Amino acid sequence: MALLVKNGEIVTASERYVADIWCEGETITRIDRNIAAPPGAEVIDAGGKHVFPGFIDPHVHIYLPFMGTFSKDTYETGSKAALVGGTTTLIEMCCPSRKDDALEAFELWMSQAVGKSACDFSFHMGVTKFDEKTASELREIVKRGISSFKIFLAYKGAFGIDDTELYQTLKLAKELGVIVTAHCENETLVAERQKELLAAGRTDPGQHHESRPPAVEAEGVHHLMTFAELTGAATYIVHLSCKEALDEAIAARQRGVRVNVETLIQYLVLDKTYAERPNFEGAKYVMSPPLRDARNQAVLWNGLRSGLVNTVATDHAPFDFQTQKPMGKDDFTKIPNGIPSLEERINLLYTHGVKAGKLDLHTFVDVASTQVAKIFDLFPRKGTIQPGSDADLVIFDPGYRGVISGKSQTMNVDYSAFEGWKIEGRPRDVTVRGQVAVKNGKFVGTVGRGQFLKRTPSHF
């Protein structure tokens, strides 16, 4: 398998120059000007286009049992959607419930992906309890190539852990060099506020935000930071949505706490008025933490620009509007959470970030690829363009103009949260380890070719 990408403008987190990229087997072997294509090589002319390293989504849900139903994507549909959107690697949350065995859950999630994904993948291992078996099972899972855990300080009784379990998980992570990703909301405050709102007859989707306002998220971050400070564990706050939560993370970082911060594309471009739309339309926009007041968007864009926020993910969790979201028609607490965005993250980040002057191209690559690879032990195999790296390349057409629509999307869900939105620029061609997976915006890859990426812990 030989591939030559010619005449493109290579853009990484730190460099920008025009050159050809020669890929042999699955890796980049040479970068130079005017490389001649040997007989039989596949050639892509990237003249006038950007060539980015494959993008990495550090937070997705493909297989997700949640609130009595299952998310709609499979690895076949989800990985195709990722690739069409320029994402060549997914890191999925493996989320057992409290009654599930960790090792069995890990094997179940693996079985959903191996031989079924068109892009490469790994997992964050959910720790939803800590009993006498947990430590030995987690050690085994780490040996099998997982270098990050996931904990929930929300969803009491389902995924949420108590403070003793939190302390034990962080201590084990510190010992093993594993980074702990965390959903930070105070579960007691959420539960009590939900009860009060429902008792007052406030049942519509817009009440979801009122049940978990910014103070609830900020308190969750503060709580995690205290435990991280005392254990020395490396942490990563997932889907941070607001200034109040970011302030807590920055304050902890200034004290020496090891913390990285992820925000979501949804928080950068949508606000809470979407979830307040009438006739239950708002249910399309219910996720946790909820969409916030629009004033938080400038804070998060600035955080990305200045390095205070490290990554942009999607927390992709697709539930159909017609058949699944209505589970919460008369009770907002029963609306399955999630705003499907896996396919649109890069297009929206480029359109509303780069084109709008909020991010430069290097920061764009850094927050959507390079930083993810570095934090989660994939760099320099992923996240950059250099000899020896996997040949995951995105040939990006900055001149493209289009409109997002649920009718034309690849994600297996019956609506788009961004219906009718205009985009400027898109991935034209995408390669996964040297093989073309997307050509002219259409999937042409091989389902099942995606590999499980074994990762070695480095956060000691």
Given for the second form:
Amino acid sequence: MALLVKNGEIVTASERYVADIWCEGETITRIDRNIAAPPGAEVIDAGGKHVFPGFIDPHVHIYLPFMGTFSKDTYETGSKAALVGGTTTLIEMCCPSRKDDALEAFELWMSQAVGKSACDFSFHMGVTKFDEKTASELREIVKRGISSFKIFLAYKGAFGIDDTELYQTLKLAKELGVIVTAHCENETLVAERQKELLAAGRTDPGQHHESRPPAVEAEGVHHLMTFAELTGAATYIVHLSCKEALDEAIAARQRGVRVNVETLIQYLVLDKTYAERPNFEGAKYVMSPPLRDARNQAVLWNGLRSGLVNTVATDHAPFDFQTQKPMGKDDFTKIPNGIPSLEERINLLYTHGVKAGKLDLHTFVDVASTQVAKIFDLFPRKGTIQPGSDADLVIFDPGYRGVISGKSQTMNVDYSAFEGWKIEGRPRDVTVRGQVAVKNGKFVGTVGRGQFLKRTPSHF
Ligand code: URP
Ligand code: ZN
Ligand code: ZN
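Write the structure block of the form predicted in complex with ligand URP for the protein whose form predicted alone appears above.
Zooming out: every chain and molecule, the one shown earlier first.
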């Protein structure tokens, strides 16, 4: 297998230049001007196009038993959607319930992906309880190639852990050099406010954000930061949505706490008025933390530009509007949480970030690929274009113009939260370890070829 990508403008987090990329087997082996194609090599003409390193989504749910149902994608549909959208590696949350064993859960999540994914993948190992058995299983899971944990300070009675478990998880993570990713919302405050709103007859989707105001998230971040400070563990706040929460993370970082911050494409382009749409339409926009007041968008874009926010993910969690969201028709607390967007992250970030003048091209690559690879122990195999790196390339057409629609999307869900939105630019061709997986915007890859990426912890 030999592939030559000619005449593209290579854009990484730090460089921008026109050159040819020669890939032998699964790896980039040479970058130069005027590389001649040997007989039999596959050649892609990338003239007039950007060539980005494969994008990495650090927060995805594919197999997710949650709120009495299951998210809709399989690895086959989800990985195809990821690739069409320019994402060549995804990191999924492995989310056992409190009664499940960690190792069994890890093997179950692996069995959903191995031989079924078209893109490369890894997992953040969910720690939804902590005891001696769990600790020894977590050690084993780390040996098998996992270098990040996931904890929830929200979802009382489901995934949420108590403070003793939090402390012990962070101590183990510090010992193993594992980074701990965390959903930060105070679960008690959420539960109490939900009860009050329902008792007052406020049941519609627009009440979801009333039950989880910014202070609830800020308190969650503050709480995690205190525990991180005292244990010395490296942390990563997932799906940060608002200024109040970011202020807590920055304050902690300034006093030496080890913290990275992820925001989501949804928070950058949507606001809470979407969840207030009438006739239950708002349910399409129910996720946690909730969509916020629009003033937060500028704070998050600015955070990306200034490096205060490290990454942009999707928290892809697809639930059908017709059959699953209505579980909460008369009670917003029962609406399955999630806004599907695995396929649209890069197109939306490019259109509303780069084209709108809010992000330069390097920052765009950095927050959607390079920093993810660095934080999660995948760099420089992933996250950049250089000899020795995997040949994961996105040949991106900045001249493309299109419209998002749930009817034409690859994700296995019956709606798009961005129906009718215009996009400017899209991935034209995408390669995964030297094999073309998307051609002219269409999936042409191999289901099952995606590899589990073994990671070695580095956050000691
Ligand atoms: O609403 C969300 N975020 N759904 C997925 C589960 C989670 O909290 O990440
Ligand atoms: Zn979460
Ligand atoms: Zn999530």
